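Heads up, the chain below is alone and in the form predicted on its own; it's given as structure tokens.
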Amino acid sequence: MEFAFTDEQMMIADTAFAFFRENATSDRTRKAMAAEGIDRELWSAFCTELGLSGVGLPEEHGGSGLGMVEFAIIAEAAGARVAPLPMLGLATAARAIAAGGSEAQKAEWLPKLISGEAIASCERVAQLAEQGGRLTGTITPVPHGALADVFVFFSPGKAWLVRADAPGVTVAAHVTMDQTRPFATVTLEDVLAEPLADPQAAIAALHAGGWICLAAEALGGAQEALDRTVAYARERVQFGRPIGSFQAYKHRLADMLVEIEQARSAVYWAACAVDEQSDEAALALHAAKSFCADTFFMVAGNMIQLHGGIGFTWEHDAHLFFKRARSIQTMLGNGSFHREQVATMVLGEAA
């Protein structure tokens, strides 16, 4: 595997990062969290003014044919600003679909998710009943559920799509602790499913894509919360001094510094593994999630306690960082979840 970003790859990280840092900013967020979850205008202008959208996605539905290298690199500038973005959505729904889905089903949902004209969403279901092609049951938490115009649902063998206006879909919001993220209970009632053509590369590329578009954003997040503590470290002056350069501080940082590259080499290793179709794949997606969120939560926690008072305030945003890497923790399978699984590849029936 190359680790090594070519000249695209740079120009794409280098256009993604300048966007985010200049349409993403904190005023935005806390206005699209006091509204809806969403930043619409920045969701439309990155979908059609950035055209990056349709990263991963096949050129003849309107995606790039990109990889999830490529994917990797948007989702950690999208995660280093914690934009309030239905970027899961792409990862996974519509993989899934462009993976799975019929020609037909293609044809609808692709070109209307990479525009930015649909929002879609995804959740596995724990109990579900199914009769002549109807769903009943509830499905939570669902992430921007109350904004999505298409689930894709699915268990162990199974994959639907469900259209959010079909009759018998009724959808409660809630108020979450990650407002970036907004969730809610999707409940079906006797509802006209539509099944996925091949469930298992539905499932494979839904789990691939949401599982490195966490960690990426997890890595992102990361990143901007050790810059801006060390941009701190460096104004705050203390005993006539700036607080940085006091060993204890300066170890925390460096602590900091250490999980946040190997977070970066497991991203990209996953990424690197799902675009080159790896025998390592598999392995490399539960340990990026695993690591990579955990990562995030020690350094946003770090963030928050070397900004002293100032770090524990509404007006910083260190709390938004701190609640979207807690969220990112327990989303698509928490940490001994993946942790598990990474046992039993290496070491088999001794885990």
Given for the second form:
Amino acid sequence: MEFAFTDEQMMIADTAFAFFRENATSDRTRKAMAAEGIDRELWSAFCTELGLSGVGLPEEHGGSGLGMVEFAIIAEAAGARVAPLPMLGLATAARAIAAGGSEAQKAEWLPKLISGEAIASCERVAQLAEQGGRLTGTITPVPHGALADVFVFFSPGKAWLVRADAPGVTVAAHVTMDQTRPFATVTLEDVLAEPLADPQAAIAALHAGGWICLAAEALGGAQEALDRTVAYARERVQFGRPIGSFQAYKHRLADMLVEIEQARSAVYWAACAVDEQSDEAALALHAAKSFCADTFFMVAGNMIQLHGGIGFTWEHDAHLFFKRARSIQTMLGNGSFHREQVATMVLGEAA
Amino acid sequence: MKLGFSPQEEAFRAECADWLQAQMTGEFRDIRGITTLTAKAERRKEWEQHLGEHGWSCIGWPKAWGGRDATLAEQVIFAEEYARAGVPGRVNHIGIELAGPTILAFGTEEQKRRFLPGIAAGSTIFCQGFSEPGAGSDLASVRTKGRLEGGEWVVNGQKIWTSLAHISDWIFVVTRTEDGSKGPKGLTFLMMPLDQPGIEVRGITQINGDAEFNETFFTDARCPADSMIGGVGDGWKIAMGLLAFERGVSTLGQQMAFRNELDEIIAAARANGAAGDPLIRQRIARAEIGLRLMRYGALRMLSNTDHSKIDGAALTYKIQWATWRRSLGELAMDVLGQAGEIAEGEAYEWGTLPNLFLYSRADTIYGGTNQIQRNLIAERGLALPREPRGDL
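Please give the corresponding structure for the form predicted together with the partner chain, as opposed to the form predicted on its own shown earlier.
The complete assembly is shown below, putting the previous chain first.
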């Protein structure tokens, strides 16, 4: 039984958590929220100085190999600070290109995405007219879409790479509830798109990457939200005693930990299952995405409640966690969708 | 980080599975699939002895005392295959998992020679005498009294929830041996034979109609002075040490039984059309996910070799599985509909799923209620201020 981090994985965790704790401060995050929803300096430092942006991506294109377990550790650390970073694009678009792109596409984009020189975003498209390799249609909502240099768009069985600067691409940024990962609408008008050579592989890779990224972010955010609420419970005094000594309060915190421990099992089960190409991988991914999103939302909601009035203020960070949690719940398939996939695996198709 | 077991461990799994399957399709096929703790008690005592004869009774114990020195992983695998083969629960699980390890850790050589061979051979069945009518969650307030008199301990008082006392040979009891002592001080841990005039066992019928629990009354009950484990006043230390032995060995086996229950619900839902109900589908998916997460939580807990830190997975495990199983019972009834509320025969006896529904209400109570678990999680895991103790 070795379902525990190796020494190397522990080291990555220590490094990543220390980096984000030191650099992804509330002040910097709020500055990014008031602007375009990204801390570019932080992303650049993460990609170049820390050098962990290539985790899970092929070494021949600037990646550092390793796998989804290591990637999940990093996403968990970034999620713990609700860092305004295009991590999801790295988890989805970059992995789609690595798994399903042509050699030329990989050679052009992966080094730039890993070095932070370029930012990627990825979204499923509902309706798109395709004619002679040219695309027309509207894609929304695209996470961090207004900042992306390259998009991977996909629909069942198809995936394309679209350059943000290609003629016919217009991008409109939206004021978004979670300001750390704002959405945009991308409109394509007769845009020259490059199909990915192996769309099936690309879609499988972006789903695995995206679901693990969101689940791990949710885990990190939930744990941090709990830790901060526990710290508050110990110091805040009412009725002559720390509020954390009241059972009504304690029990709610205990319930949060019960969920978080399961979420932790879910993230690393899914990441390990993908790395080991286990038969359980699909089930694990659906389980992780749905369970961790629900856990984060439950914990972040409790964070506001248990802080009382201060938790409802803009000044306090609780709303950053709460809004990120809400956004993760719907992104890349909501809980009902993922649970229905699990139900289909155990029960067969719905009649 | 890896998901599975090593090839050597998988080979051990195959060995366990082969032997257990052979027993359950052969000599002991009549007890296969029993899910209550009380049915066919005599046959299950024979099964305990059969396990002992073939060296499968207590594989985690030292070889010198009838075990196999099995690793933690091997013990987990055996428990898993045991449940997978449909073998009913061990009627001597208290002896194997609690009494034996306690004697191994705290007993004298003489006590080891006296008790361990019988437990290993399945001929000495143990039960546990901790709780009392006035000492449930608050175990330290036991009042059953013990006093030394002419080379013997003489015990007076009452224990409750003594699971399987009516078919057991021995009971270990926590007694108050220091007059006027309170709480965890002044307690002593004694091993007592049940078959004596001073002990009376009365069954307690549970909400499912079964009677696995008992009240056990002690009226000048006796045991030799050297039946004490540890010293006079060490009772709390021994009792707490005993509760720590259970380091998750049985968790995966227990989960295999849960797997069987969930599979039965899935089969019922397919058979009666409930599988087409989108809300039932969501709940079955939640149950499936919960069960898988329980497995990986247990594997995290068992893979953890750093016991210096609080292990969140271990600390939250009890409330997690108990709450999951209680929901599973409710899901079972919603899948079955009213058919689940009608017994198959003339007696107030229930099939697996209705029984699961009723029995699972106990899961969130015994071994530390959900409320006590939350206190433990908050105080030990989150270092929140301790609950103030009232003193009457």
